[in-house]
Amino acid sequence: MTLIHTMIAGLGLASAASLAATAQAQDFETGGKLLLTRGISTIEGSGGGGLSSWALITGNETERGIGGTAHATQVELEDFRFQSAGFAIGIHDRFELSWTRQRFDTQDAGAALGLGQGFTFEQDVIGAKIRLFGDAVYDQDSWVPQVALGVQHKSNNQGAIVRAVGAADDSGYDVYLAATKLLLEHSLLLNATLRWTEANQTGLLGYGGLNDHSLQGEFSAGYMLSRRFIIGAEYRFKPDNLGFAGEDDWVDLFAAYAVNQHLTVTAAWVDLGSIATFDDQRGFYLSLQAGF
């Protein structure tokens, strides 16, 4: 904006008008964000890491335009197989809403808890999210971060089965507030989130227990090997609501690549801790992203 009202102030009224009407058709046809800058889709559907929601808004929009997201992610465990699905639209490079279809397999380990061999729990997810202040890219020269808040509601469709291994509700709500820094400099990426949730697992194995809503970390940090190659990692606190089991933290080892602006292939290495008393839940993540 400095740029386009220094133009203005040394131009007539009427040569701006004309430039900044071709430079917005421009930004909303193109996209304009650098590669990899809308983040990847999470399993819940927010733009960020794999694990963890970031202050990053999906799509490839500048704050002129409207982009979009879709998504498919599967995760193999040791005993389980979790897989999700869902689309999110960026507005303005401010506003993004999300939903997402996730779906846990309990494979065998369905029969050892008694519910079935393949037995599935699915869960929708839709998302909102606002950046509040701050840029990303843009603010180089600031160590000002972006910041955004978000909103998630979460359905799960086995309000029976969660509720007879101790969770209150089959339905609930996470709010989390991101902090994400970029720092072209250094090709270095830093997110830190604080999330508000009393999910289990994050919902599939419902909601509450032994304790209500508590306050997770969440921090994730990239180094970009090039404009269209990044690795990180990410560590995600979680809450311990259920007496029959107990729910660990989640870490990954991830390498995400922008074969070109509308498609980013994801995977990563997952260690997930223990599942429904079932431990050492470790595995790989695959995710593709297709947006505009």
Contents of the next structure:
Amino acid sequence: MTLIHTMIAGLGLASAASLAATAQAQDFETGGKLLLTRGISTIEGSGGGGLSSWALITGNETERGIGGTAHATQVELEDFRFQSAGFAIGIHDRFELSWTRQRFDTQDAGAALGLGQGFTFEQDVIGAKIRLFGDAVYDQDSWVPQVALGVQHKSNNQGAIVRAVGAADDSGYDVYLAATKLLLEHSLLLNATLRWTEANQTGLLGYGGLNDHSLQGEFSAGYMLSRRFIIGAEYRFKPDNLGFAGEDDWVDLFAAYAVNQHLTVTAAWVDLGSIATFDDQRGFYLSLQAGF
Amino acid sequence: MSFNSILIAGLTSIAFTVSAHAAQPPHAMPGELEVDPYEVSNANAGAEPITDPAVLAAFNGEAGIARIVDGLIAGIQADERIEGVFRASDWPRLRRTLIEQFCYILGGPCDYTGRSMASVHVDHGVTTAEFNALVENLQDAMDAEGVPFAMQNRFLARLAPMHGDVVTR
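Same protein, different condition: the form predicted alone was shown, now please give the form predicted in complex with the partner chain.
All chains and molecules follow, beginning with the one already shown.
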């Protein structure tokens, strides 16, 4: 059992214990968060922005209850189609557990790469997150952000292919430390995340290769136009571990709209740079998140 | 009658007027239920005033604040999530102290004469969900007054840290 499995299991056990204590108190509250403050679901299934994991805990629950979200995301790029779908639970606004399946359809590019038309990589991401301290929303009299520690274990279903292109492994893990702060006086939401990762294109092209784990930064900023509507941008630094193809940082410009406390729709323009030798992978991102 | 005695008489009558006024202290105002005496201080408002006059102007001054508080109270009374929390409230006192508190924090020419957030809420068992429900009602009332969202947030930023004193459960 690796360290990462131990961490996920530990967070899972802590979540279960927390749930059991709640159940004993017969106090299963749901709901209570303010609109949008549960965040949306990243392409890796964690509560956050769209590309970057944040310190917010998913679900509408407060510290007294449980909540959950399900998401479906599609990104139409120049040469590829990316999809993710999954669900997550939030416990006491403290713990978050998530499962997500990603599909990366190479479409015509698959034939050009010799993989075959429409060759598709799939990857499962299991995530766990714990909020360590701070409250992004209420601590407006302090600069201290909400800080969370998260882990994501990812496994790719195309082991032979990702090894053939130079990856060291078909599964891997990310550990991240995220800090989220709402600067309410300025209607601004800021996030900074440090990710310890060896994932190539988040793992869709395997793990490691020329390099092992490295620290990568992720930065997001959003401006709230109303209780329901926030626009912003994200920048995600990425490693570059594969010899056969360069990997670029990711950028997006997003707009998220909370239709009500249960449904959030997010649209974005993304620039994912070069993927598997295909340059300028820009396109449109659409994500639906339902939650309680 | 010497000048001194006139002066003394004058001062006495002033003192008498002041003490007559003080016979209606903030803990026992006419038309309100009496609460235990407490030390009156603007510090009880729980936030420092906003100094930018543009914010008070965006709230349409004291008249706007009074309408917002009336809207907030109407919202609370109609909101099943929190109506019960406030059921035993002394509405005239709540209205007066909320107007004072909002006016003081928004930089208006008001003093807050109510109790601190911690002492008011200590026995109420308010939850985060109920705190947030109140925020939503306040946002609705500010919307109805036409306060721009960014200006609402400048006010809410002063209220948000009260979560720690208000939420006890």
